[in-house]
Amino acid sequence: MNDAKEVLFEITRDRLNTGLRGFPVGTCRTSKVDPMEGVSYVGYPIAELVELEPEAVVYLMLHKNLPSDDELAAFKKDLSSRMGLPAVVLQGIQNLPKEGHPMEWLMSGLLLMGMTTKTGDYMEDALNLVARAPELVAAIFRVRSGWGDPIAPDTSLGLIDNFVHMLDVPGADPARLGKVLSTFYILHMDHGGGNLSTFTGKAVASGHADLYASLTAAMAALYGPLHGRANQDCLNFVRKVGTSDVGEVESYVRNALANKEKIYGFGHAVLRAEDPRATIQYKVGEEICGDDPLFQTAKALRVAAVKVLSGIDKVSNPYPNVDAVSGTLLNAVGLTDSNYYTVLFGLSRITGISAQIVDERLRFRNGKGAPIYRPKYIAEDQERRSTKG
């Protein structure tokens, strides 16, 4: 922007009470979403980054450039040195009520971590969170699912291999599980600056709340069924369809639409082509669980749902999004309880949100940081009144 007074968006009355949709309120240095090309991180297409080690993509988010081999080795060593949760955090997790949703457990765990490990330095806390969040999430899985006590991290392993080690999913193949989780982790790491969870986390941090409190608020935003729980709903939808016959799936989709039911996993607020994150996951599915019945159903939906939705004028994007097949892959490699899928989403998104908070607090406005968020609301239906008649 060459002109600081450039008009980016016209604010008219019909734009009020629309969830700030499309309103530019700031800048984002970590990622962007192009309608046709999809998500990129710091200019790199997501399809290229998914082949890298997860730590390299974390480094990119925080430093805005990919690491050299030496930088990556040093970064991995640094993250490993930060691993390990205080016993009081793990004990707190074990005392949480099983009736609580896994996301409520994640929020509780983040608050416990903030009480016991925060430094007050946004970058230091971001690095500590990235290093320790996998242990927190693994403990949530194990304790709440009844798999056993939390497993200590193995600091000789990388982030995702260590996460697989600490999960120790009963009956799962570690290699297949690691492939899916590594892919999931990178693909969900960031998604521009204006999605609800990221915006919430940055808004809370703008009041100079610490990173743990800010991330807890972000995870509360992610918890909602219109945001982070979409992958859970998508798997349940695939299960409900229950067939991989394309013709039968097409009939199911048409009947569902006629009954005003949702077609989960298709469409996107910004994209106008198939989400490249979905394309990547379909490819991974072919490699590791091509014969899985639910994956076969998801593939049939990729054909049938697009065909049906493409014929509806008001549908601007009939294509699969990131949630269309992610739950199916997680289920295929042993993570069969979809209630935990948003926690995995949160584990990944912690990195992107932390990186954006670091930018807003430490780097924007020549190091002064972005000011506290304070949008204007217009008073309505509040004509002057009096209790005195």
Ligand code: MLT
Second form
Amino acid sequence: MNDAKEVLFEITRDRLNTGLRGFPVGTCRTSKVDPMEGVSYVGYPIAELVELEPEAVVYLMLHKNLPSDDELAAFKKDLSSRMGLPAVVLQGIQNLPKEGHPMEWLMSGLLLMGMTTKTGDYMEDALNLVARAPELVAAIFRVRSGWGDPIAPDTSLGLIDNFVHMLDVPGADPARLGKVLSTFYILHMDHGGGNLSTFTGKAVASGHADLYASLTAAMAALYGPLHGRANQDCLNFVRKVGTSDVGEVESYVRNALANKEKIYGFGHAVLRAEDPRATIQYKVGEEICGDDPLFQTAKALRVAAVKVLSGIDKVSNPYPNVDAVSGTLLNAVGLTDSNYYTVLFGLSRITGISAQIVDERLRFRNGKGAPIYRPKYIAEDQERRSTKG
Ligand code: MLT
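How about the form predicted together with D-malate, since we already have the form predicted alone?
Below: every chain and molecule of the assembly, starting with the one above.
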């Protein structure tokens, strides 16, 4: 039984201006992040879900139970029937400036989708967005990279196979690409209620902005280099290390730290052990690209960086996080431009954030929904300072 009056957290003055770190602000029905075990979705550890069809995991996010075979078939059919972006969205994408970051393109695309297709019903918009976002992201890759015009969805294919079809990555093997993208999609879908993009999306939706506007704000949060955009920096870091000899990698890490450089892909605000999302990706790497030199470097970092970071008192988590090896796998299967990695994160996270917005808007407080976010800031340093003598 929940005790409504239970004290969960004490807010002392020294906790102010610490990014709400650890403050309980609400409940979450889609996922839980345990500091030692990592993320589970609706009670299922992520490792139990990663081999499932992506649509089954989307269904779990939205309905809070895994689908039966019949439910899954009907759900896939429903998503297929929703596929297809309006021409005006694709035209808008084709007119965006190439200097824009792919995440800026994603935000623009989401706004265009909202302008042309929003229904105002959070669940309906969530289903449409999950079904159509792969086409948007594939179009961003193709147009911005100069691979060619957008490719229309093939509604006989599932979400990720369709995404692979619409990307049509030059020189890539669709089966290997599909395996890495399906793993990536499931692993990045949700990470508790308080990660910055999810929190932002829910905060914006709490003012009753529509789902597309809320997700655009969430993607702006994900764009930050301390949040989702860290995944592109991570591959660049692995490339810079340039060796897979554990001893040399250890020296590299020690030198980098001495020069106050960041060790990308290690540590996390909540986790205190290796992120299971990293553990799973190392395993997929062994299957997909075991001999790849960058994968060898990422594996050497898994040993050497943990060793070095463990010896530093103020480092609370020296272990690999979700970004440690994701870029290495994407690179190995043909997605070599790391600037696009955060849009892949966004594509997946759109599902979790949408599901959490549906819960907060339509289900919490017996269907009334959570009220508009309005935390309190304590006024400080506001004495009147007159410029007159
Ligand atoms: C995430 O998946 O959102 C990241 O691990 C960051 C977080 O959980 O705060």
